[in-house]
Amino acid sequence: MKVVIRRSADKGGGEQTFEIADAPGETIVELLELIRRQHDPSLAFYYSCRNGLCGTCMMLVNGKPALACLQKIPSRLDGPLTIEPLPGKQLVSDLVVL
């Protein structure tokens, strides 16, 4: 699976593509944890409750707003999985917004 993440200017900006052989978890947060642990420890994202209550992990997944802690990794994709920060918010770093 190809995962494309929009990076913030402090991390070089643009998009970064990660090749993930097996996504061990089921949610986007688990996928992001895997990418940070195995590919890029500088990847910034934030979550808190893991239950969809706090909303801190809201981001765009394939162009649609989603809570990363609840959003399942799609089982079938026609292209790469894209993950971007939520627009209209103050960008802190990578996928972290205020």
The other form holds:
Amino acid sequence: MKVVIRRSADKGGGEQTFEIADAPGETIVELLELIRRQHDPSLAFYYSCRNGLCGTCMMLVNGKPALACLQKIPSRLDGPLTIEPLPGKQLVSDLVVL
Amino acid sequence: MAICNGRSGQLETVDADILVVGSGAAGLSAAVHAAMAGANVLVIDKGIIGKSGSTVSAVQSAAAGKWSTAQDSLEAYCRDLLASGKGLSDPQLVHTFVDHLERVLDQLIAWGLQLDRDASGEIVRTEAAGHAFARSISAAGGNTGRALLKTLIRQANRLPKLGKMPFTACVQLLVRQQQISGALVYDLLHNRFRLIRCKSLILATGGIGQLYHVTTNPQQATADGFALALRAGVRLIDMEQVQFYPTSLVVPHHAKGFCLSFYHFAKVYNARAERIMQRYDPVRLENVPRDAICYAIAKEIREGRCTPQRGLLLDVSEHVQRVRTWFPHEYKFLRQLGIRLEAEPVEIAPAAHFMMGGARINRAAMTHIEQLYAVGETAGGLHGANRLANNALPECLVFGAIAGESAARYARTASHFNDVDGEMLWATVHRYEAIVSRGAAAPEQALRPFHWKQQIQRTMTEHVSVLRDESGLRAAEQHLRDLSEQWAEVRVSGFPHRLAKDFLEMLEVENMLLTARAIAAAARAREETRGAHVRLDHPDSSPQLVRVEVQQVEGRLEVRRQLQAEGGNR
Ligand SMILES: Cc1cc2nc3c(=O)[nH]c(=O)nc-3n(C[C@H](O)[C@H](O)[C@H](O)COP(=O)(O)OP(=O)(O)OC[C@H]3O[C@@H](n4cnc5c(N)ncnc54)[C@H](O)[C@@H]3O)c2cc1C
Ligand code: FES
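Given the form predicted alone above, what does the protein look like in the form predicted together with its partner chain?
Entire complex below, previous chain first.
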């Protein structure tokens, strides 16, 4: 599976592609945890409650705003999975906004 | 590699009358009340302010005075608290709590909190197990924690003397001659240490859920406050009293630990389709406090009368409308997972939920260290051996307010900051520099902090959960000691990138290890069953009331068992 993540200027900017062969779990948060543990420890993302209440994990998944703690990794994809920070907010780093 | 900022011999220093660590209900209540009283206040949080703790998830709050039911009284509320605490609730704290709750709620309403009301405009008050009267209130349709935070943050934003620093972790409390002088903190955005000098410090860092594999708690509940307090010499009490939420989701994996708050009007079945509470408590059935039903569920699971995923079944099909009305988020959440309460029971099991124990405080929420306060879940003594539903939020509000006001009074009289112990401060900075300068581990290597987290969770889940015994507790203590020794090998990757997680996780693991050791040691010292602490090898409560206290003295954990007079604890 190909995952494209938009990185912030402090991490080189632009889009970075990860080839994920390992089982990534069910949700976007689980996928991001796997990426930062096994592929890129500098990846910044944020989540807290894991149950849809705090809203801190909101990001764009394939262009649509989604709570990463609840959003399932799509089982069928035509292209790569894209993950970007939520626009219109203060960008802190990578996928973290305030 | 750019390392922290220690080598320059200078630390950026920030001064505040009062430093509040943590921005949940307890921290923000303290901060707002202190700033309202005229003090200069700084709130720091290792995460996003007001959105990183357990508070956001809380559903209801208990109420007192005019906000409760007409038949209710402060005496009745005290009775319920003391009964639930099984001798371990500190009567002084119980009375203080109940006496102040009404006025603290008055304040929140004045600041704009709107309570949920029914069609006729009456405040909705519901029942909860262990409360003699319907005194649970809510806001924002059952998103009470979130509504409280919004109200407090709105009020905080009106106060020019209240500053906030997100992504700033408290690393060490600076105590000298039994007096607080400030804290060493780490700015996770700019990757540098800072010194914050203060006249009073209010610790409000929340709970410990992340010590266990399955928890209702957020990511940030890594027991920091307990470890910070221990290292500062603070006495912790009742650390064996960990509350597990009896009915938390077992599947799907990513929603494990999500807690279902309606068990008191549902039915719990084991895998043999027996309604288990008919055996454990035939009169009250499921409508019992959490310790009682948790024990029953854990016992059934241990004895194998459970589903293949080690769960039991919660059936609320007769009262789905009540769930939809009172717990709309839970109903919606389950629907999103494809679980239909009308049609099928839900698979549930206990999950780590709440720490009853914590820093020993007096009526002003102060520890025995001058001007060091602990509030909210980080404090101990109010709930004793079992916390009743909806008593955590009001605890945060009341003791936060009391601590904030007390610290503000002190700030008015104190003309200077206490001297900082520079040696201690630099020793800490240099220790972390040394860890970071060992270099990174390959990304997937097991030497990174998350590996320790997994190991701590494994051992706590296996040996220090609902049902405990001497040999399991000894095994846990041994494993935790081994993990502490292996810590010399840890490597931090991703440093010094903004918000890369390893550095924070390194701090968290050290806190988790120390707190886990305190819990296991306290659990081994309490050789009886009382409330949430169940010893299979000591199934009865002992006739003598003992309080277990843990304190770090010269780098070693000391566990003391103190005989209590019945009904009191001092
Ligand atoms: C799912 C769930 C449901 C609940 N439902 C209810 C309910 O209905 N009613 C009720 O009364 N109670 C409920 N509780 C319990 C209650 O929510 C908590 O006990 C309470 O909110 C704790 O508040 P707090 O302010 O002490 O800590 P928290 O709200 O947990 O806040 C602690 C803050 O401290 C920060 N922090 C931690 N360590 C550090 C550090 N080293 N440096 C800087 N910052 C740090 C964290 O990031 C966090 O923001 C529930 C709990 C959960 C998890
Ligand atoms: S982590 Fe809180 S909404 Fe996703």
